Amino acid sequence: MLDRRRFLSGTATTFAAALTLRGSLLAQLEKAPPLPDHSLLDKNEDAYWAEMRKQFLIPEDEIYLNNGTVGSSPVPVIRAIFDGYAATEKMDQHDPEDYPIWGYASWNEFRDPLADFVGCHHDEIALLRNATEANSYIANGLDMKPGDEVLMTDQEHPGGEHPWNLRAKRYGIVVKRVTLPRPVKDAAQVLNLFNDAITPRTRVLFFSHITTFSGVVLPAKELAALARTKGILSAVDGAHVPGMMRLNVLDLGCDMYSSSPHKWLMAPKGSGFLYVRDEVIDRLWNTIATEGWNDTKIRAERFQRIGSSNVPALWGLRASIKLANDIGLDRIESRHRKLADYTLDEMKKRGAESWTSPDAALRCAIVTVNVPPIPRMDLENWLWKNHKIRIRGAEPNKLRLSTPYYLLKKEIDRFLEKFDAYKREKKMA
């Protein structure tokens, strides 16, 4: 049994830990440098760029690869966020019937940013969770009879495919896929993959905009207007899109769009939405049901309506959104690209063989690269623990590398630098 002294003495000692946590986040947050002038970038991007990356907290010993999985929000969001709090926790709304949990209104004060930021009306947005959450609305909202088909690639992520293989083996519907080359030579390659799978029970085209497994940019609007055509519904998972690139779902013209801005837009993590064109919005079904899941009028609202959930994430999402906004969408495609392809040249330098498309328009902010025979995961253990270096891959040899708008080039050139030390130390080289 507990005795009361040691009771005590662990309380004691778990809350001066909680203080000195939360006093060592607050001193960074305090100690962070102002965001740099925007005018520093026509005088020096590089400047600009090195400025920028003191608004994370990754230590300046630490090079991080993997936006792919998952992005580090920067100062002003994690300022955002706190901001939320000390808003919403005083509990002192003028409307008595108010409460912070988003879940069961509007919130059209996040939504109008985030439409306006994609390109389409507060009424075809749903604020959610992540990709995942939204892939799931799709799947289990849309009316399917067994033998329907939904058509994908082979290099869809586990929160996009998965949700179909439930339906699948639930209802009987039918999972097709298009095997995606490696590389994708060109959009006409992925048009005619998919215009040749397309058979008389196709009902939906699912695909991501951007694949997690290679980082390919799959020609989205061609293949909505593909889908258009044949008179099938239209779903695009774009997780890594919001952030790492411009974006206009009006102008893909697909019929919903999922995403996961917690990646490029380095929102905060639980922060996603649910695009859904609003002649479709009454074709799909709720899948959690709260008050107004059958009100048609609230629009794409009643797929947010999913109970009480994290209203200051939604305060960190609208503070993303000004900062990319501020920087400029085009300039942050542009860096993005830039750093990728520097990369692309010298993992190719380095005898790797390229998984990224040779087509431009077909990649960004990803590099995908084939190592034979080096043991990915072994790699990735020896980068880290021996120089805090992150990268992300697959079995056996695959590496992908992400290069967020705040990565240095001369911390690319140490990765590459580590990336030739390996080789040299296991006798690859």
Ligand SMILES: Cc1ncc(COP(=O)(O)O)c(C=O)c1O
Second form
Amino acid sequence: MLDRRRFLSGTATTFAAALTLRGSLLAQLEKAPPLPDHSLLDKNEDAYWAEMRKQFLIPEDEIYLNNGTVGSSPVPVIRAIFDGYAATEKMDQHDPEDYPIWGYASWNEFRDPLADFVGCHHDEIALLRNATEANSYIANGLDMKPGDEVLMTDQEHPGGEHPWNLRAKRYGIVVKRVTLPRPVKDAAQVLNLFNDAITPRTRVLFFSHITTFSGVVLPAKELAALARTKGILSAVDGAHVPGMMRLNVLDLGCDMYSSSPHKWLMAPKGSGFLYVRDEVIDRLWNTIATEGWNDTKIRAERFQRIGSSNVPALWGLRASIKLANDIGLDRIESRHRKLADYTLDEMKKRGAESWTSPDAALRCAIVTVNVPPIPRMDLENWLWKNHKIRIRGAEPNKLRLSTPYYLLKKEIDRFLEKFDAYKREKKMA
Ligand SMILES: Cc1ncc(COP(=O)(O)O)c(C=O)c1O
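What would the structure be for the form predicted in complex with the ligand, rather than the form predicted on its own?
Every chain and every other molecule in the complex is listed next, the one we just looked at coming first.
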């Protein structure tokens, strides 16, 4: 049993640690410089992005090449979260029935900027907590009979694939997969693979807009059109897309779209959304149910009836959209492409086999390379423990390098230098 003195001294230590953290975090937020002016970008591109780097809490001596798993929320986003707490935690809302609890209301002040950002109306979008949640809504919510098929790729994330696997095991639907080439050479390759795998039982095409495995940007518009011509629903897992490249779900023409803006939009962790095309909303059942689940008048809002959750995260999400708009998505996307292309070229010079598409339209800010015989986990640990460089990979020899806009060229160069050093040390050079 915990004795009282130990408990109290433990509590005091935790409290002191919290104060220190609070002090240092607030100090960091306060000392962060203003956002750089766009005129600097025209004069000196590197200087502009170096200024932007200062908006991120990632220490100067750390290199973060794994934005693909989760982004780092910059100062304006963290400030907005704090503002959200300050505004809501006093419990002094004008209306005595109004509480900051997310899952019982429309929250259009947050849905509107998000809907504008991704190209739809707020009635077609539900604020959720991540792509896994949104994908689960899709897989659980459509009427399908045993034997009906969903067709996906072999590069889906577990948070995209497993909701369907669960339904297959429990209710007898069938999951089919096309195998994507490594690398995918062009859009036609992907379209032919899907077209050839569609059967009379196919009910849904489900695919990542950008896959977690290779970072390939799949031809989502063409795949959605293919599905439409065959009377099949299209559901796109766009976890990586908002904030990495321009997105317009209406223009894509898909029926459903899920995402995790805590990746490339740098929104707070626990930011997700589900888009459902207006004509499809009434065909999707809720997975989580509370009051409103059956109210078709509220359109996609019924999918965000998830019970109590963290409203200040929505303040952060709105700030992350504002930041991306302030920088300009075209500037962000072009920066992403430049950094990724540079990284890919340098890795190829080092003999890496590229699993990144040679077609510029099918790649953006994720580079994947295969580097046998380097054991990726050993390299990952070695880079982090010795040099504070974070990368991600997959067994046995694949590396995935994410190049967010705040990454500096000198940081990529440092990674490359240490990659070479690893090979020398392990006698693989
Ligand atoms: C394509 C894809 N879908 C879904 C997910 C799961 O995202 P989350 O953990 O935010 O739900 C990821 C995460 O890496 C992903 O890459």
